[in-house]
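Take a look at this one chain, the form predicted on its own, written out in structure tokens.
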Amino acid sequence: MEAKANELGMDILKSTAAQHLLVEDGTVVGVQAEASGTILHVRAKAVILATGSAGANSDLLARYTVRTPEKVRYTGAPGIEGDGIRMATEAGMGECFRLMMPSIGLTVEPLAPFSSQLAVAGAMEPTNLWFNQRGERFANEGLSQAYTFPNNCVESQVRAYSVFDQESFDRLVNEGCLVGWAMYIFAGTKLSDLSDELQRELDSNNPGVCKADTIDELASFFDVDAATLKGTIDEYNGYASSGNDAEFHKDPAFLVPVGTAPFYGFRIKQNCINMYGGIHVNPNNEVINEDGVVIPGLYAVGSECGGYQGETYGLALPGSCQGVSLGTGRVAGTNAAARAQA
């Protein structure tokens, strides 16, 4: 695409930050940008916003989404701060619209979920036991296989944790993980780096990672009631022994007891790699205000277009961000070109 743009004589300013939209009588007529301290006013008959929504902006996440920043680990591209949303708001759009932070799988902060074997072991294995701030189990841990479902479970708790024992640790190292992380760490991969990763986190005093000789010690580390947690583990081990999870109906194949010290505990969080929405658009990808009135000369494309999405990332259609971006980009490009040529 860049080669074609160069062929057509387009100028691409890669180190020039868009700051504001130029608006005259309610119509967008260009962009104010900054390059090395120099302010530029670029006049245009049509402007297309394509800044990728606001995944790295925790303030917008807290104000406009159902997610809680403290329960989320953002692992997407840096610098996606909602610049397009801010500029559209300044140009007369009104409030941020239908902003949604999709969660995909679980992780352990600050580990990178796609490459960390410790994050896979602590957050994604269906054989783990999950418990909350009260030391109580709160969901079927086998939901980790679905990637999108367990995030709403974690969001529903004040804090969420997982625990497994030494026998499970040894199985992960010598036999391999059961779930992994999609195409990044395949199911069945032997987690040979697990011990080294664990030691690094323990040495760094990561408050979300614990190795304990007793359940009392584990409970104290995460500030949960020890008696409740021990009762939860005893009940869960009973399910594992009978092969029947009477509480959450977990697949018996994943019912693995937590009984052999030492024990490994983790604060688990939702893994978020992007954000959807924030800018009102109509089917022509023109930006509209809260009353549905078009802001002439302004278009938006890609992930920051709000209104078509729900609250769950559509893993039934992998790569859906690319599809949305290509589709909305073509629609906006066609309409913006027609306006510019009119």
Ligand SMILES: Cc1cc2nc3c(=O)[nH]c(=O)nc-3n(C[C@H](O)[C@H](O)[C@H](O)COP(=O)(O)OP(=O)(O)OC[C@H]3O[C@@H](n4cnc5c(N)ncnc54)[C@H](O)[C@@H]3O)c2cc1C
Second form
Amino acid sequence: MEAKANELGMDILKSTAAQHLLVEDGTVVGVQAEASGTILHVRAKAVILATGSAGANSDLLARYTVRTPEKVRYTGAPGIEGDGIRMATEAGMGECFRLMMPSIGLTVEPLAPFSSQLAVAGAMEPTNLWFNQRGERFANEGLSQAYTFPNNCVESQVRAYSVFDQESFDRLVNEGCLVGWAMYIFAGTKLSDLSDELQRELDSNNPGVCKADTIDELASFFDVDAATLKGTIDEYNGYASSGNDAEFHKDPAFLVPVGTAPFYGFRIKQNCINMYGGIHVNPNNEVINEDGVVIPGLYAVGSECGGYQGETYGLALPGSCQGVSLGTGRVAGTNAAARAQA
Ligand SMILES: Cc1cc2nc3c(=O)[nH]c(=O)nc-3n(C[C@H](O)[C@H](O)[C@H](O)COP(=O)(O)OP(=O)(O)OC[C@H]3O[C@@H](n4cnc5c(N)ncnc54)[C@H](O)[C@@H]3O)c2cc1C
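Moving from the form predicted on its own, what structure would you give for the form predicted together with the named molecule?
Complete assembly follows, chain above in first position.
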């Protein structure tokens, strides 16, 4: 694309942040941008917003999604702060459209599960036992493999944790993880960095990571009632020996007891890689206000134009974010070009 843009004599301004839209009589006529302290006014017959929604903006997450920022770890690209949404609002769109957070999998703060073996071991391995702030199990831990669903389980708890024991730790290192994280850490990968990663988090006093010699110690670290947690673990170990999870019906293959000290505990959070939505558009990808009226000269594409998905990210349809970005980019580009040439 860059080669083609150069061939066509297009200027690409890198490290230049769009700040505001230039609006005259309700029509968008350009952009105000800033580069190294210099303010630029770029006039245009059409402006296309493509700033990627608002994944890194926890205020918008709190206001416009059903998620709680404290239960979410954003592990996507930095700088995706909702600038396009703000600019569209300033230009007359009205309030931000409802946002969707397509959280994928779980993680251990502050780690990203596609690059951290500790995050994969602590948050994604289906053999772990999950417990909440009361020290009780709250879901079938095998759901971790469903990527988009376990987030709802974590969101519905005040706090969520996972635990595994030394035997599981050794299995993860010597035999490999059962699930991994998609194509980033393949299922079956031997987690040879686990010890080093764990030590780094313990050394930095990460309040979400604990290595404990007893369940009492683990419960105290996470401020959970020890007697309840011990009861939960005893019950779960019973399910593991009978091969029958009477509470949540986890696959018996994932019913692994928590019995051999030391124990490894983790605060688990929803893994957010981006957000989706915020700007109202029509099928031409023109930005519309709350009454459906087009803001002339303004288009939006990619993650920040909402309405393509509901509240749960449709992982069954691969490319449901990038595909929308490509498709809407083409639609908006075609229409913006036609407007510019009219
Ligand atoms: C780890 C990971 C895995 C993913 N896997 C998949 C997958 O398998 N399939 C899939 O479909 N999707 C996937 N996604 C999501 C997908 O990558 C995004 O939804 C898609 O890249 C969004 O494209 P976009 O063009 O809307 O925005 P982005 O690609 O986010 O681009 C927005 C750009 O705008 C820039 N910007 C922001 N504010 C300003 C401003 N004020 N001025 C100028 N520039 C600004 C940003 O720096 C950024 O470069 C994944 C995302 C991540 C992080």
